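Next up: a single chain in structure tokens, the form predicted on its own.
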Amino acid sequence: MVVIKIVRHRWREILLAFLALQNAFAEMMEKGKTKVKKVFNLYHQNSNDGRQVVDGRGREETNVIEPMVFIDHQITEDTALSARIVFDAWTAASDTKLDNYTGASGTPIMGQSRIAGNFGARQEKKVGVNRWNYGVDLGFSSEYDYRSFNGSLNASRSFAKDNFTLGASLQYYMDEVDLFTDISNPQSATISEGLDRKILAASLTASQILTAKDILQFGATFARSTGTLESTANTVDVAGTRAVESLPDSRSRYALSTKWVHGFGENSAVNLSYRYYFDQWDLSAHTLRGAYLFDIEEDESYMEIFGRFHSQGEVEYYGDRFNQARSFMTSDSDMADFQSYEGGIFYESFMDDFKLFGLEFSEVTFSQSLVLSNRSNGMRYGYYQAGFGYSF
């Protein structure tokens, strides 16, 4: 079955993803086996049209270096543990400008970093010819102006000899943000620390194997954020004077998605997906993605070529500038009206055994990907990813 063959080999970590449950019933490994994947991401973005940047010049340049480690360990035949460790280091022009403008720390922020981790457990139970799959995850993230503790529960159930799968996920985030609350006087800017932000998200997914070459998936997600929803680095222009961003203390988000995977012959497949998003702040968005995957070198490697189109309207509180102060104001370019075009390529190769510096590895994978994107509101970004995975 070409669809299953290609999908089960794919192991990628998307840099930015909306809250969703990926419901694929990953195969359990042999008892005592460990799988490791090391990933390195390099991200760059640039724009001269960011209306939220404090000096009014619009520069949104950001460079991010991100190493990641994924670990899966099979402790029994039906129970597995997992861990993910992430370290980010970045420089952002908007952060540096804000710090220089306010003089709040005495020295400019030339770079920031973040460390994050997730630890989880998964158990599978056979029910005749079908399966139950349960999972729990706990995570944390810490950076200069943001801290997060989060947890999730998920469950999946297969039916009709694993041809149909239904899943649900619940996630909760307890976050804290440090926020500039007054930048009217550059010499005495104030920062409030430890402001609360809570996020509750729930999702439902369903997948159906239609034929030996076709899979259809559906998903629905709801997320509600409460508390301090402003961003530390975002400001607005009010009649020529810079002020901090101001947003409501709650936001409900909704997303509906569908995906179709179709196999051609024995060695290639195409997938097409669509997502419709809308929220409480009157932002709505449509996202289309298409990808073509094909095996090369007789199943020893495969390649994916993909494209993505995204179109959204602006939130009701957005403005490039404001003539007078309002209760809620933002100039965040992510909340503006824009269209974006993204294209990329992903390559992964497989080896049964591999020796490096005298060490032997099994089920080795090497991967590389490159993504480039352009927005109609001036934002350009791209990222490169390299991965190395193995089992022992």
The other form holds:
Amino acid sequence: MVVIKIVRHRWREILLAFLALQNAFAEMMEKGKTKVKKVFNLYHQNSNDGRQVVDGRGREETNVIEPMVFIDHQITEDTALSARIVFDAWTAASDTKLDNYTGASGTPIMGQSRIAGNFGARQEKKVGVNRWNYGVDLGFSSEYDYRSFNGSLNASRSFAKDNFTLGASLQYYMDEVDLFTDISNPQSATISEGLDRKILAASLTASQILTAKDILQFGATFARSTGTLESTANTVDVAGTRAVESLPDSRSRYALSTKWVHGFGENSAVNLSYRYYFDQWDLSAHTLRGAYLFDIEEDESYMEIFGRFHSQGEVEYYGDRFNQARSFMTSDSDMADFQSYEGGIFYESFMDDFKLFGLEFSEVTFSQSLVLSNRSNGMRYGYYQAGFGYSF
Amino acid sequence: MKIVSLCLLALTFVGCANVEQIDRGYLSKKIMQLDPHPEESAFRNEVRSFREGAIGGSEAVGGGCGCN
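Could you switch over to the form predicted in complex with its partner chain, since the one displayed so far is the form predicted on its own?
Complete assembly follows, chain above in first position.
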């Protein structure tokens, strides 16, 4: 509600900032085909079972408004520039208990926001009947207790007349987090600023067209996080007294995934995927997702109905509460043992081309999506997404 | 070891029968894409990477955001 109130009061500034960023980027580009997609995300979560909450009341309510703008500009036949601009504004039940922003279960206030950007370039090179694609991205994000600079390299190569594609990507995050180091007196809690967190992630994918209506993909991801891996507001209950969360300074994470898209009839398909995940902190997880997609009209307007099941064990340092202090302790509900059930619907429709200010807009799409999720450890969350895309 | 096995398995697909470009009309439809709406998926993957203990199988690896 607070987010809505603030956006109601400051929507002109937010809108102007977005238009300015978007126009600035578009003007920087050379003339050529430009694709733009704007996605407006509205997220809400609710839980009274967050064991990490500082006052023990468990409230994890959060509301987030996140507009995103994606711009992709084709400079030449084989070179493109891209940009992604994100702005978050959120409020949470966890404001103000430790300071003016962070903590848990204080009176919700507004004042938290994040701005993030990502800029990239990619190139395609033909090799006979096959293709090389490679690209680079640089990104940043900034919020009141977190800052990040990140970059990624990615490449893919197709074989066998584009029937088989191998892809690889490397991502590196140089992040900084502000963390409470002493909460013995929450009203005068001390915070350490600018603690290092680094994340290196590598992923490999291989996709194969099996038939005229089947495509299969395998993927593997490795990520290693080092440095300060605790979360700013997370605490634990040690024999009735609140203490800060404590976690090891490294975590290696692995995921193997597969996806199969199968078309049937004249206008429908199923998209099935599975992921197995395991990590150095002894958390393992299985995730299954199934989606049914079908065309609504001949112009590629379509609908997707999907369900997703996620089951995970807890990290070895997890406890609802602790009888005595340990080297590593967390009560973060996101790292607990739970099952998550998610369902959603997505609809995208194509609209007529139109002219505005002398520009011809084509490939105009409007999409809406609703996703609801329920975790077995008390967390419920859902979000609405509205998208508007066009080319000019 | 699991990752090496997966890569080897993936490489065996190079030997699969080819589907010619002219026969890929259905594969080019939006509903047949591995991710038909990547922009919406960016937010979805971000949410999941912070509300679950697992990552991978998507671009989100848990960096760049203190989303608690």
